[in-house]
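First, one chain by itself: the form predicted on its own, in structure tokens.
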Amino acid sequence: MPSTILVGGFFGDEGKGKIIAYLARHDKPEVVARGGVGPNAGHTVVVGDKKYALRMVPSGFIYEPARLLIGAGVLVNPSVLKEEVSSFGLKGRVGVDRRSVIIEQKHIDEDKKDSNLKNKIGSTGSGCGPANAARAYRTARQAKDAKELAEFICDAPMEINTALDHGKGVLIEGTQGFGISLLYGTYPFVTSKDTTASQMAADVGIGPTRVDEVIVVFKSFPTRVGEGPFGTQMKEERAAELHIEEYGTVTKRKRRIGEWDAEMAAYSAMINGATIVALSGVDRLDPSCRGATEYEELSREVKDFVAKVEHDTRVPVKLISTGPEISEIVDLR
């Protein structure tokens, strides 16, 4: 099986966490691994007539067989982890690695008080932007450095390499989107740091020459939450025909609805090194597509769009999300 890294390609919120469960529930894992910043992203699952939002702890934990990793790239919110742990049942599962910086509430003050933080870049308040600083400067303290996380330490890189060696699948979930990454997005109006397929391979440790596929997930309507550039935002009043009014998974924030944004797509494809495509919220398109686990049960709408996001990104689109059910979802791989 491959190891494969699933990313977001627009502004975040593109529905990576109903992707990443479907992909660990079909394609069987070894192993799911969590890249990206920390607590301030969230992902919503919904397996049935249950909704999931996980801000630490992988979308994949579905499969019950696999190994939960958070990389050492990420911040760990230690009462964030331990309450998704005890709720979903996952006591046993899930594994910190050892170098993993710990958010302490004095980070958490200071992202709320920091007026340019909170008013003009819209932080979400999780403590994330200093506790990366605080990386940088070298003061933070690590996971294997908290008594309440000790049963959580492991070594995530030597997991996941050991993993790959003896044949397992390894999936690594990214967070947030290109459109907000430190070193690639709508700077200042940005995440504290880089969301690409290249930093998430580094989250958890693992080399670029051992990473087979690269998902970018688009939405067929891009949405931003908070401030910042959006090149084809539409008036609310178009959102409001189309039907979309969608909130923040962690800041229930109203987002703001945009246009498909081909050169953006474009770009973000191009600097992810991506290999396939996932389509996100083609229901929103033609409605009567909504459930469809078949390319034939696809409008000619939706089909030809489709085509278009193909040409816009030259990669091809193998997975495209019907719904917000794992269930529905046209898998072309």
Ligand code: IMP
Second form
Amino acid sequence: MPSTILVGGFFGDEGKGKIIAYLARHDKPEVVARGGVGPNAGHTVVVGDKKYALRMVPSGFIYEPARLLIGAGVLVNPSVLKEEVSSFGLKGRVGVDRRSVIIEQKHIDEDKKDSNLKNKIGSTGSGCGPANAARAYRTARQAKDAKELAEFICDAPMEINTALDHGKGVLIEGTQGFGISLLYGTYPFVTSKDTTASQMAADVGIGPTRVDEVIVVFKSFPTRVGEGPFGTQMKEERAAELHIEEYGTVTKRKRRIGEWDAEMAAYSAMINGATIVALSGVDRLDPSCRGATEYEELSREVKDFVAKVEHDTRVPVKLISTGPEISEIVDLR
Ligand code: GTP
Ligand code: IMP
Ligand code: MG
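We have the form predicted on its own; now please give the form predicted together with this ligand.
To see the whole picture, the full complex is given below, headed by that same chain.
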């Protein structure tokens, strides 16, 4: 490792949760810290026949010795967090930075009412946009002032930087994706914050000089949920032919499916400063590769596609996900 940031290279839902869970189990980090916007994200982690859907807790939770942190930049919905901590048995492992901002019911109501956010942008209705607006207006409430979060309150940057001082591994988990970044995405059809690697470092409180690897995850067939332009979107018939059908973890909306976007991948790899590309869903390109764990098991078609992705992004593809389950991966690092 020692410090690795992982982010989404397309429009979110690239399979970050799966890759993070694999990396946590394989690389055994001391800390897994979550950056990103907040509970608008939905990560899916499949371990054996168990399927977890996570909105607040880092997907690295499956590696039991890891400390699980939520950075200052992240918005916290206390009831979503507590529900995950109790249903996944994570008591004592989770820390929330004292400066994280709380999502209140009024933020959720605002996000769900008939207005710009719901109707034009197609927001997730999780209250994130209004809570980030309140943060910018300096009227938001911080985690340290929320009684219901008392047991979780910590100084995340102190814990993370101390772990790094001792040469321990730290995995920083981004959410959302490049195309919905407030800065670099398809504004105004974007989320309420930047989603690039630099933002994730700021969210959890490490400086740029302390980042060793940046992994950008791309989906072989990108998806987009919510409104906004999607240059390589395919016709429904083609998605059906490819047997690709996906629904949002948080909103259950149908995800639009697209073809590989070389230009976007290159631009996103550049702004994220990618050192490694992780490519998910190659089993959709060639179902015979489902579950492969060795490069040699991949078909010519998939190997050629991996080479194309390396050519387009000018970054080595070192992680190739061959199915949703966490062991379905080729690790070339
Ligand atoms: P956000 O943080 O919300 O952007 O989500 P995410 O990047 O963690 O992705 P999410 O789990 O929402 O969506 C990815 C979907 O693809 C999930 O249903 C995963 O189980 C699935 N998935 C992940 N990797 C693979 C893969 O290699 N092949 C296939 N077929 N499915 C995969
Ligand atoms: P908001 O973040 O809820 O305000 O939603 C703004 C836009 O970002 C909408 O198009 C959402 O569908 C999209 N979005 C937000 N979070 C995610 C995510 O985790 N995955 C995919 N799309 C997301
Ligand atoms: Mg998701």
